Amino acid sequence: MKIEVKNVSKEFKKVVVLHDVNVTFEEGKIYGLVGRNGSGKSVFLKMLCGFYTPTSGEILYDGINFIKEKTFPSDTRALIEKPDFISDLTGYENLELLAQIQGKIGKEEIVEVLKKLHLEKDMDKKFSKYSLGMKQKLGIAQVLMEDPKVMILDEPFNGIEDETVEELRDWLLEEKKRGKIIVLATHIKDDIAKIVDELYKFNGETMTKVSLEK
């Protein structure tokens, strides 16, 4: 698997986010992005997954320009912003929602993915009473569950108590040796900066390539 991004940039009404974006995603590494709020991070992950289209350039996965096909990139799960689920139904009952659209899961598979995130004893719980870690937690879960070969999330680790969070990214680290693509934004570099193979920062319409310090 490898996605490529080529000349890509985007504009909303004549005002640029993104110039000329170029960088390719590779499977067995996680690559983190870093920038302020506003910086295009949300932006650029959006467009990853076909929900915005390039205003020029493409993005292609194995060589495939989704967005002229008109569909999605197969086998990749985000999440992007503030995670926002029906809140009339429990954790559970959520991700048991998004899990019948694919039908390669049930809920032995849900179940385990929310002990992981030591959410199993609030998956009754309605998901109008989960806290900000909760909610986030979910957030992650449903990209974890159907294990996606792409997985892209948006500020990860927030509001998520210290303890899950080293869990967590023991277990991006697994799942790097199996061969996932995993892409981390963030706009605190040392939440990340420990495990990625490569680190890029949003800087006024640009994205670059910056070193590691491990």
Given for the second form:
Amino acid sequence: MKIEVKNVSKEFKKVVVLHDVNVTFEEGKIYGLVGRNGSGKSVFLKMLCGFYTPTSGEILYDGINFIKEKTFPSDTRALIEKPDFISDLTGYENLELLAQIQGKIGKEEIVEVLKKLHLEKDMDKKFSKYSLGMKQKLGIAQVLMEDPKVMILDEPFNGIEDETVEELRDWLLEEKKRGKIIVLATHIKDDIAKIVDELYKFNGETMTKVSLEK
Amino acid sequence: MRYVLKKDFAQFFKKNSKLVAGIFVVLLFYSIYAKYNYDSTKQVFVAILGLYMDKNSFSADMVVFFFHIVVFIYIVLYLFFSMFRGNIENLFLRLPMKKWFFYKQISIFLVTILLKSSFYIIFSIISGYFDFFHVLSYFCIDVIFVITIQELLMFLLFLFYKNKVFFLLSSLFLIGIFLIFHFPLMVLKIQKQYFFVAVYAVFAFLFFFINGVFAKKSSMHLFEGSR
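With the form predicted alone already on screen, would you show the form predicted in complex with its partner chain?
The next block holds the full complex; its first chain is the one shown before.
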């Protein structure tokens, strides 16, 4: 699988947010996107998901332009900006409701993901009672639980304790070996520098490749 | 569908509980006013529900009529935009836009029915008007009318995000149609105008399908417009 971003530019009310972005995401790799807050990372990720239309250029998933076809990419899951769930339901109930939409997985897979993220003890707590870190973990859980081919995570390690961050990094490396395309965006380069194969920096309106010093 | 319904019901009634209570309080106060101004229980009942208007109608009746419309327009606006707040990716990477729109319609319909039926039960008791078949007939006509207005509003919302000029022209045209046809209909007493009610129902279905097409074709306009 391959995602090609070709000459993509984005303007909002004549304000240029991104200009002439070119990048190809291939399976079995982790891609890092870094840039300060407001640099256009989230806008770029929303275009990858098909929520925003590029002002010019195109985004192709295996040659298919989802935006042109007025649909969203299949087998892609994302966490963009802060996680948001139904506050009166428990963490587990929220994931169960989302999983029921496509019916790909059941209770077992949901609990497994929650265990990996050390959320199993809190899965029966209401989302409104969750701490910032727990909310973030639940957001990551909804991305991972259905084993998607493409995973897009914006500031994935926000508020999560170091131990779990390390485990998550290892998990993402495992997923990479299984042929997934993983796109991680953050404003702190060190968060992801250890695990990414390619790193891109959002600077002004452009996105440039950064060399990795491992 | 369960996700859309649960999210809408949880959000709407939790975040608008004070507002819903306030609506009932306003109508309760108006019921006292109506009891003093009208002779029959039937008149009191239809006046509280904003359906009473004749040539000698009080201006307060007109205020209540618009109050009811504003309440149900608010429901559409609130529920329609609720999904664009927060994580759109949770839902829309799992559910096609067309299906989402269909589920959203059901959700808006159910919230509308729930509130309307609460109004009818409570104000039937308060006004002392218990003619079941008349109450049911008012209820059906009222729901069809409200749903037509809601579908029209959604149509205008799609236009607003797609083309502002076309939105403005269509809004003026539809408001004009409403003032020319609906008000005389109300004056002639709504419960006898089955032909017009059927026309409303046809319009509601028509706009339902047009909105469904718009939802699929202009999802990006909605996402970008709501940012």
